[in-house]
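Just one chain is shown here, as structure tokens, and it is the form predicted on its own.
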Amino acid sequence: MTNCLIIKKKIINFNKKIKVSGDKSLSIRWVLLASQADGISKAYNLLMSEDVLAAMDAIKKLGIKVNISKNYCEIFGNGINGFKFKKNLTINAKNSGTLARLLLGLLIKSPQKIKLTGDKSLSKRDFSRVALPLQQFGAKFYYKIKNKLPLSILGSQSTKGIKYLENKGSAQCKSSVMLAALNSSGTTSIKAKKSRNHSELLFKYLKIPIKIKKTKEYDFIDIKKPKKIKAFNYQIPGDISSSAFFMVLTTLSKNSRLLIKNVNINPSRTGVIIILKKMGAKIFLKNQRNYRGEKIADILIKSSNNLKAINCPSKLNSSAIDEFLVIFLVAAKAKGISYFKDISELNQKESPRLNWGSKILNMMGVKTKLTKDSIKIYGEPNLEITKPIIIKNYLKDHRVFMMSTIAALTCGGQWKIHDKDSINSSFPSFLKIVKKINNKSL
């Protein structure tokens, strides 16, 4: 069983300090806008998880030189649109949504039909989100099974800027289109529901012709194509997806403290701070700054003995799409009934995350009630599993994966987590900072 995670003891409390892996958005994104800028750019701290390598490969088979070293990856940029097309070229996204969705922007101008394939989990994935507006553009596309990969996209000669509406919150989505901009004629306008920035951060840091316009509920963003991209070099902040799982181990762990270092705290990715902290979580930011228009902090967490239940509110949902799964386990131990709407959203992540969060509370023995888009959650604050648990055939979601082990090293029981390797897609580092925290092995 080695690709199985057993876990039969609680956590000890622990008092230490971390670093968490690079942000997978923003690696993912500095390799794709790395390939697009003119000379050699450098990352340090790039996350080297599957999606990234993924993304590497990517633009690897399309012509752009790729240098990885021990402690930073160079990419050899060829300019906009300076891509070799090749004949029947296939590329493979592995499990990334954000490398599938945001590559076919930039291929807007293939002169070739390009394939475009993903894993199990990725070929269940609507890619009419962004075939739609790319079709605006002048790509074409072919389906085996509408709207799923595997697809192959054809671009254009003469592709223009279009206006498009982004209403589901997708940071993918909008920055898919962004991209797109990037090889098209005229301005591309853009009206965006509020979602993570950081393609936005970018564009503004590489002196892309880019403008906006903030209100409420949505963004307005015009883009004009640039004449060129300056080659650049980045020092990737840690993930604070990733850290979210040490801040709820060290939230429900007793007696127990915990430092993450050089964490990225942009604010459209802070929604998990914000709802942790109205739930009686203890957590500062220490340290703060500014990189490259980003915000950067140390995070301090200590443990929580009196969380309560909240009425999670809409507007912050996108802000902490990728954190439920986690923040659900806080609203298990806490005192009364916690309420998050409007997240249908989280079933179109790598598993539908929102029936699987659910499913494993029941086998904790945490009562729900889940509708489509929505999950009310009836804490037990004094909750301690005794009975054995198995976690298996969840479509190999890595944040299900750590979700459950989380569950298992704070709540008791005896846990069998299946597919250990899942974590290699976004954070392959992360039982090993568990057994630092844990001062043992698992």
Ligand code: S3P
Contents of the next structure:
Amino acid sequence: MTNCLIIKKKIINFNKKIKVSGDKSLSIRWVLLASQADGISKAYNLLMSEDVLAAMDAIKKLGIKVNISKNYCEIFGNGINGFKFKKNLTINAKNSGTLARLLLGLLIKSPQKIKLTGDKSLSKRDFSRVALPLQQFGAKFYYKIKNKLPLSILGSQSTKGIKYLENKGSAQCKSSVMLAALNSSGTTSIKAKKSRNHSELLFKYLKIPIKIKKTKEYDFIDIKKPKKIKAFNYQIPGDISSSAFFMVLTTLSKNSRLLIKNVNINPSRTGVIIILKKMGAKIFLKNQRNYRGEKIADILIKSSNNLKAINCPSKLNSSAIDEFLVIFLVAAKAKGISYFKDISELNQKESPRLNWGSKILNMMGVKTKLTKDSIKIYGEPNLEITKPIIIKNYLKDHRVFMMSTIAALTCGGQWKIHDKDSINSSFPSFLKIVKKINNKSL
Ligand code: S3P
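Condition change, the form predicted on its own to the form predicted together with the named molecule:
Let's see the whole complex now, leading with the same chain.
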């Protein structure tokens, strides 16, 4: 089977109802927190992607039993710091920055050195951003190449709560420190720039002692070590980041309509909806409800033929951090020049995504002005690609693959997109859903 996707035709009008798979951030957090609970926790609609399977493999290596059935997954938690730390243990986080960084937070008491590895993309990413605060707790880090994987972590038996300033708006850094706080005496106080707050909501739901004070830009979070965490069942809602590709597919297609059922619309994740609506997209939230502190809704999207450029406010960056690539596609088809600023973090993802976004738009014939932390996109409302486009060597960044697929289906041209298997890290059913929307043809 070839690992390339060829697309030569635009998608035809559609009117469909779909479900996307479970939220990746919540799936990984559930696996890690269930491993620290006392007893059997069950998750339904857990994302079965490589990132989440790597999380399950990681806790299995640390002595936790995992049972995957057809409709649910069970984790037999062994309590806080209940991992079995064997000698010479190597854990492979594969492509997942979230798994690697959050797991390190749970390893700060390991009496043995544990080696953490990852794939080519993860091995290029910066680990000092979590190593620095975790060292403050008392953990030690050993590298071959400074701040990069593979690394080894050696814990300490006398971990104490720390004061930590999280200034990047990174939920991975914040959550890594929050998980380390579960294993430390005293109080851990975090001042964190706004970022997704799934860890905080789960801590509250699990009755872990947590206090949160919110200001406009920062959250002040105090955490104390709980006596124990009770096993818990969880129904994982659909992933808004996966949904975003279909929001854009519908927005850019003619006379089409799509209903995406049961999506997590936590306000710390809905930047994409706010930005697209400001640009003229027709997106409606239906049937809104709450689930354990998270907000859930069905999302209805209709085609839009009147898209306008945006000067995107930086305050929306963190809540749209994984969606910029598809947002750039909408900017490419909007009237006017769009401007996105203070987004250097995009180049710290699975690939240098800001650079890739610009490169792909240029290949499509759309002009951009790129700096280290911003991009201007010169929209072409009548854009029709007629030439061949080849996308390859992008470090298998799943979101680059999916953005390219949506571009091909909405802007024309003859596309050859390499490394189809990249979608397995976050959204293995992506192409099946595209086929369903496109009446089985692709
Ligand atoms: C995530 C946080 C974000 C995001 C990633 C998932 C999480 O990363 O890009 O896909 O689940 O905490 P940063 O914390 O590095 O911004």
